[in-house]
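Just the one chain here, laid out as structure tokens, in the form predicted on its own.
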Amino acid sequence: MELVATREAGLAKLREFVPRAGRAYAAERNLDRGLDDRTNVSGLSPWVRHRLVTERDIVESVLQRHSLDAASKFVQEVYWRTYWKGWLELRPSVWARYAASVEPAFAGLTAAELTNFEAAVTGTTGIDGFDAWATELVATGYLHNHARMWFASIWIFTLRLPWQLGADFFMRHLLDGDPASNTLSWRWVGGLQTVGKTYLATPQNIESATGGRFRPRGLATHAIALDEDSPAPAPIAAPQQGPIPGGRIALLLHEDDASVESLAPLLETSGAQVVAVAAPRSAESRSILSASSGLSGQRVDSSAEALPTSSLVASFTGGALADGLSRAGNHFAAEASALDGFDASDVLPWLRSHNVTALVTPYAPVGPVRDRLDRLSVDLAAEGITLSRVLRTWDSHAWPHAARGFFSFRERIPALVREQQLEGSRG
């Protein structure tokens, strides 16, 4: 069933899940029961991916029902997403390195590797479980978190395919496909994120966690960590909120943050008056291969249909943008416009039609949207127009603590919850 990409639908799903967010979630979250029973997980990630529902919304709702101790496992999962974003924000060159490596990895496949790739993305490898997950991913846009790890491990260590192509396959099909969480999780499985530490899928673990549905044979029994030309760089300084212009401004939404009305207090403090809001009609290309024009010389055969971004992803993301745009227009009582994209050729005529020279947008973390906004900022500056980015306090408080591993970050979660004043009646 196709999911509804609106804030209202996401909040309804949150309300449904909250009673199970405590000790029941901690006990059952690692089980992958299949398509017919996802009650042990929240299923909120597609809405959180676009911030139709924000991390603050989720933690605040959960802690109104459960204590932080009882809901610690679920709250940690919410902060895992924040941690991954922060880690990549402090090391943006890791994203740039990944993005630059995907197309060469595809172009460099041998004939045997290309056969394996085609079988993997079409779910025809003959590996029990793996083929079912590939089919489920393409059909639904979702996989349980453990299935994602098993899939990545088999892709890297059994099929011996480049991890970058697996990460790109996920980005084409996951409704919650997030540049930080996806890229860094694949790096972690391969032994790049925590250098030398790999994740190896085993038949016993898969059988146990899937209730006996799958027990694949012939999996790799050893996982030799991948290496790369240079290690991840030292972290840079975390971003800080710059000045937000006052007076007449235009507001641009994007797929990384479709809840700009919750940023209104920050805009009001600056004295900004929102006179127009806009958003692209469709998603940015998250997948490097989907955006690439350099594949024409490479045979793709049965996998050709798998290279474009999934229609499910395009539909959900387009719906999220439309919903965010409608809500923003109503909230600010401003004209709402759908743009073909956010190149300068799309944005400049819209800005000029409203006689504004200051454009504000929610802060986009490292990834494809950020790359496009960086280019737009340069082009607008040449026309005398400033682009300002509004950084949520959720991110500005948490990201500076993502310089090391997650376990160090995890120790900060109670303090971060207190800083956000989210402890609620039970916390």
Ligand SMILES: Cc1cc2nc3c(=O)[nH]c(=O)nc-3n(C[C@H](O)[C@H](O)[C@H](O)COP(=O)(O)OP(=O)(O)OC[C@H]3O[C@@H](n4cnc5c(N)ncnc54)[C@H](O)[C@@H]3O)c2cc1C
Contents of the next structure:
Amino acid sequence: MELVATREAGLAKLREFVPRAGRAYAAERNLDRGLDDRTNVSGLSPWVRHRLVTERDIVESVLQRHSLDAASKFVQEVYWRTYWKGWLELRPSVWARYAASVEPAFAGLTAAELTNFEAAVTGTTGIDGFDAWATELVATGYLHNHARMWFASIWIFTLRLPWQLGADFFMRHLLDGDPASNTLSWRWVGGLQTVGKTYLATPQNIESATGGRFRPRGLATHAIALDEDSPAPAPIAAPQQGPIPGGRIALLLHEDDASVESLAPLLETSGAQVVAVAAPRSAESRSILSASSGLSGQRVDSSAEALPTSSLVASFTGGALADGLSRAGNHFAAEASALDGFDASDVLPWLRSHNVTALVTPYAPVGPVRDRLDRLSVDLAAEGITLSRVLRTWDSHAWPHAARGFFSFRERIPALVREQQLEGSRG
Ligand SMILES: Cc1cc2nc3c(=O)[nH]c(=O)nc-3n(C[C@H](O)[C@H](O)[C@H](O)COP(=O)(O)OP(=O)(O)OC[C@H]3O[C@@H](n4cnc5c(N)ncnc54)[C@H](O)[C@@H]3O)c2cc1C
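Could the form predicted in complex with the named molecule be shown next, to go alongside the form predicted on its own?
Shown next: the complete complex, the earlier chain at its head.
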């Protein structure tokens, strides 16, 4: 069943899940019971990916029903997302290095590896479980967290395929495909993220966590950490909110944040008046191989079916942008336009038609949207137009603490929750 990419549908899913976000989630979240029973997890990731529903919406609703103690596991999982985003924000070169490595990894596959790759992405390896997860991912755009871990581990250590190609396969098909959570989780499984520590999928764990549905044979019994040319760099400073222009502005929403109306209070403090809103299309750029124009020749022909971004992803992302645009247009009583892309040739005519020289956009974390906004910013500056980014306090408060491992970040969660004033409204 296709999911509805609107804030309203996401909030309905959140309301339905909240009663199960306490101790029941902590006890059962690791079980992958299959497609017919996902009640032990929230399934909210596609909506939060686009901030149709924000992390704040989720934690606030959960803490109206449960104490932080009872819901600590679920709240921590939501903060894992924030942590991965912060970690990558402080080390943008890790994304750049990944993005630059995907095409060479594909081009460098030997004939035998290409055969393995095609079997992996079409779910025809013969490995119990793995084939079902590949098929489920392509058919639904979702996998349980443990299925993602097992899949990545088998991809890297049993099929011995480059991790970057598995990460890109996920980005082509996951409705929640996210540059930080996905790239860094694949790195974590392969032993690059926590240096030397790998994740090994075992038949016993798969069998017990899937209620006996799968028991693969022939899996790797050792997971020796991958290595890379240079280790992750030292963290840079976390981003800070720059000045927001006052007066007439245009607002650009994008797939990383489709709830610009909740930025209104921040805009009001600078006296900004939103006269136009727009959203550029962008889902194709999420996967490096899908966005690539440099792949050509027989190699691609033979794998062509596996490479485009899935129609489910394109449709969910398109729906999220359409919903965000319509809500923003109504909220600001401004004309709402869909743009073909992020290039200055897409954006400038729209700005000129509204006679605006200040463009504001929600802050896009490290990833493809950010790369495009950075290029747009340079091109607009040459035309005398400023691009300003609005950073949510959720991110600006949390990201500075993501310089080290998750366990030190986790200690900060109660303080972060207090700063956001999310607790205490339990009735
Ligand atoms: C190899 C691999 C790749 C992954 N790729 C992505 C990705 O592209 N996008 C993505 O959103 N998540 C990714 N995850 C993390 C996690 O699997 C999903 O966020 C989670 O399964 C989403 O399902 P849910 O909404 O039912 O989660 P729930 O268990 O209900 O958790 C609630 C929310 O917390 C966040 N969350 C939960 N677990 C994690 C986690 N381990 N890391 C980060 N955030 C988490 C999500 O926003 C999720 O919606 C990946 C994990 C692995 C191991």
